[in-house]
Amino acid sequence: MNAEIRPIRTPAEQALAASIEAARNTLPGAAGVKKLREAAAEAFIRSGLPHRRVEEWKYTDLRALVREAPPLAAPPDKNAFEQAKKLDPLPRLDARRLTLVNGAFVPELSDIASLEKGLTIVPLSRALAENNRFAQKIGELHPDTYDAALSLNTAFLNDGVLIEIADGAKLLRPIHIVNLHAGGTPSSTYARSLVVAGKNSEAVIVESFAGPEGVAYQRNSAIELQVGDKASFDFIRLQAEGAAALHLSTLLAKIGNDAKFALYPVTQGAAVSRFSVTLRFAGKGADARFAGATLLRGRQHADTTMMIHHMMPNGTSRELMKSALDNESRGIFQGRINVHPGAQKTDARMATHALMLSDKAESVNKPELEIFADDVQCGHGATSGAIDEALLFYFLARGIPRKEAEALLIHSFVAEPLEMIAHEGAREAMLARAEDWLKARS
């Protein structure tokens, strides 16, 4: 007789799953997006939430870590839209501003007037209920494994924004998705997102993110790129939630034949957040830029997993990660360059850098090469320790006070990514980001 074996479930994971249970009757859409969602919650429920034996969450054991579940957010009303306007995440950014609230898509703090030629922007909710091709599209991209964030996100699918930029389409400015939160009290919220750019497009997203702090809210969010022929498509992320916050974020890309992709992720709020990157290169000749920062301070713990598959030949990748860690914070960086059988001649690099202000931050960084094809150039490193003496003392030594000094040193050293945004004014609203850390650490 052989003993059914059942995992002992985490009350956060029980209460996930009656929330999905609860949900599962009352999220838009047709057979096929009810098809998605069952597939991923029946994944969920039966793997759970990720613990240290999972190799990709080693580092960042949710089983451990999230001790409760808040219930849903309710739809954003009147008081949370007051809320939500005083949260300006980037207030220097000009941009097409696309807003969601608590996870639910708001017209009202939205610019969707007079859309550029080529340009479609419509909210998920609609595309579900509708069941219009866009809906069609959401779930295309996916890892290669079981991943707990998406599969949770999958299972609440229910809004978003839906962005289509047509063959040869060139947006004269960027659209930034603007995901805030707010209520004063823990709540869970899902947002899904996709982005299609055409071929030989020219595109900026910002994606941004924001709420309130002293709210333990969970946020989970996943967005699918796919970045059509010859297009040119920049994306920059900053991640500023508030200092009690979890954040679970999952971005999905696919890159066309000789397309160029360059990704900026800022990382700089929530208590402890994960950041998922999977990037295929699906056709001939693509060139993709990974340029990214994290600062933290205090007991923040901040995650970066990329997983990067040169599939077709003549590639090339360039991956930079720096992080400025403060106090007792934690940062983590796995990086995974996999050159399929055939990628010839791919050339891709990847370097992670971390700086250590204090005794009790600590760094992880991993930086791996899977290498199936004999005709590629490839190389990675990692390197990690404190502000250098010799240059602190060149500064001491002409009458600048320390703190001064040090802020001048540690942002010589988090620029170096951010200046690689080509858009100016992302470039400046991010860098000014990092002034403000700066100042903060002061």
Second form
Amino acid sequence: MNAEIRPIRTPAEQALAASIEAARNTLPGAAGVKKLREAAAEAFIRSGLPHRRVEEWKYTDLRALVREAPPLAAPPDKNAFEQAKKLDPLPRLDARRLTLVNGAFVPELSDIASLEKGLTIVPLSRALAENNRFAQKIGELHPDTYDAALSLNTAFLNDGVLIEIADGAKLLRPIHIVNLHAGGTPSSTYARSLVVAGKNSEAVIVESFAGPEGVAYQRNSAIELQVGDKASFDFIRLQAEGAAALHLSTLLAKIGNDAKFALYPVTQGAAVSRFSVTLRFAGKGADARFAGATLLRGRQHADTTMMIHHMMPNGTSRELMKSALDNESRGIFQGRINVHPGAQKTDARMATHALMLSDKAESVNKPELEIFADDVQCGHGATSGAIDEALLFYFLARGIPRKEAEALLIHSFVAEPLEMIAHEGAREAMLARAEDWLKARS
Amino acid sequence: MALLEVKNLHAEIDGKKILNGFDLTVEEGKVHAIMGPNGSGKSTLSYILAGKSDYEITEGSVTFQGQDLLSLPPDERAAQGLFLAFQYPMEIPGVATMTFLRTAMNSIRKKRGEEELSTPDFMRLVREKAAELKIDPEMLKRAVNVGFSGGEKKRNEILQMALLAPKLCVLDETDSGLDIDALKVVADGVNRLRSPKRSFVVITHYQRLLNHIVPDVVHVMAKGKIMKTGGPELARELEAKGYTAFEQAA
Ligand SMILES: Nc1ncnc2c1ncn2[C@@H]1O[C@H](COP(=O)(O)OP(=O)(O)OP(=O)(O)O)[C@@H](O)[C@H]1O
Ligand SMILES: [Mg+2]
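What's the form predicted together with its partner chain like, now that we've got the form predicted on its own?
Now the complete complex, all chains and molecules, led by this one.
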């Protein structure tokens, strides 16, 4: 652990420590979970919020960015459900909805009737109360180094959703985990979810985040994905939080032999957000894709930090990140591919591109490769630039107004990763989100 | 009133003078050919007419249908009926040709206060014009000009021209890169568009194109200005003698 030992200093850190202390004896769970929470709480209190001297958080200095830590959200009531319901950012997506409001699983807003054969869905709170086999699986996956946001999430481990897809089960419809925030005053929410996809299983999971526009709520969400041998697993993510929100999110994934895994993160909400991904190739011959789009405007700050570990031979991975940055926004992509000594014949390629839509926007585009095996094919590239004026002129010369021409060019830029989404409904829903973002461009 | 009137146009880029007192008057329904050596400023002239902003106009004026053309943004010029067929058409990855054509047509219709075309009407029109130009409909499903051969790109320019039905068509070396059959197809396409209301400025290096698109007026351009103006026979004279004689006249 590289957490430095120092006293809590900022008001936000003090408030978080107090919040942890207050929650300590109220959260459910057996001894195992309590121990997990205690350890995380202690580690967080020691480390405090991450700051720019912590390598992974270099560009998202939470100690500077987070001035206050609002109180823990109260358990949502009927009124909150009603408010939240209207915020579903993908209302037309045909999927099995599992709704979390302020981090709490809400059966009333979830479609948990007539589950397909081989599909199990359990709220985390129930799993913790029953201390069932799911409860014990939480926390199995870890990032490479100590991560304060994840520790904070674990310290408040309480509710979320657990999904199990049995060996050989093929989901007919995508599952949509809808994370909503309700309430007119700032509050903090935590949710932890887990998906275990069995051998040879097939699933498409969409995870979305949304909340009210003007409320400075803070969300800390984490999900663990365990993808079995030969499973095919697509995970599509839409971060469409309200414009004043703070969004911290961790995704930990482990994929087995010959598994096919795809992750499509779309980021367009929140004032400050960070999405951290750690993906491990735990089996040989697995194939992973990461194809993301970030669309920012105003003074938004969004950080995507991705770490991929090729640990076993014959793995393939493709990473494509596209960021369109308008106004005074700040988009960060840090991507690292680690090829471990045993991961011979790894084929990994990462590309990250930023389209600067304003002189005042800022992009950090940092692809990195670390290779400890000799028989591999790896490459990476990064570009950053404004819309090509010569291309734009071609549109103008055909009578297309500048704004519309720009919209077409921006769309063609950001659509590339979204077009890769294999599931048609999810693909169209995400492309529609990108189009809405473009239409709202002034 | 002439459709286009360019008077004593001087233009430069990064302090480099490219047009040096260029004059041109195009009447309605006429076809003008401009011939001139490499680097004489033909593409620069066409870009300036279309509204590319890279150039500094230091002197002179351009009027189009009696209006000051230079004060209009490029999309407005297109809406008013000016069309440039590019010497080097752009490739636009990620934007489907159909989307591009449709957006262009509807933008122009909107600016003219006309209604947008319905999808079936648009499709019918594109299919008809594409067939006339022997453009494979499959090509229209691809991104604009991406993976098109040189000749296919030029044909695509003429397709756009046919769809947008402009008043003044500036063709910048539309013949270069075309094989003999394609040249005929493109020239036929242009000839179909000829009308008493529509004018053309055809920039070319070769007499061959002018055998198909017979011009009313031929200009020789060198060093950023018109050196000589005549009838179709001037093009043949050029083909025989080359540009040197005209350049020396400067
Ligand atoms: N962006 C630019 N920067 C500097 N010089 C330029 C630029 N564009 C054109 N020029 C110069 O201006 C001159 C005229 O160029 P232009 O392309 O108009 O010639 P042209 O007559 O169309 O030639 P060609 O027959 O080869 O197409 C050339 O000397 C060219 O190098
Ligand atoms: Mg030229």
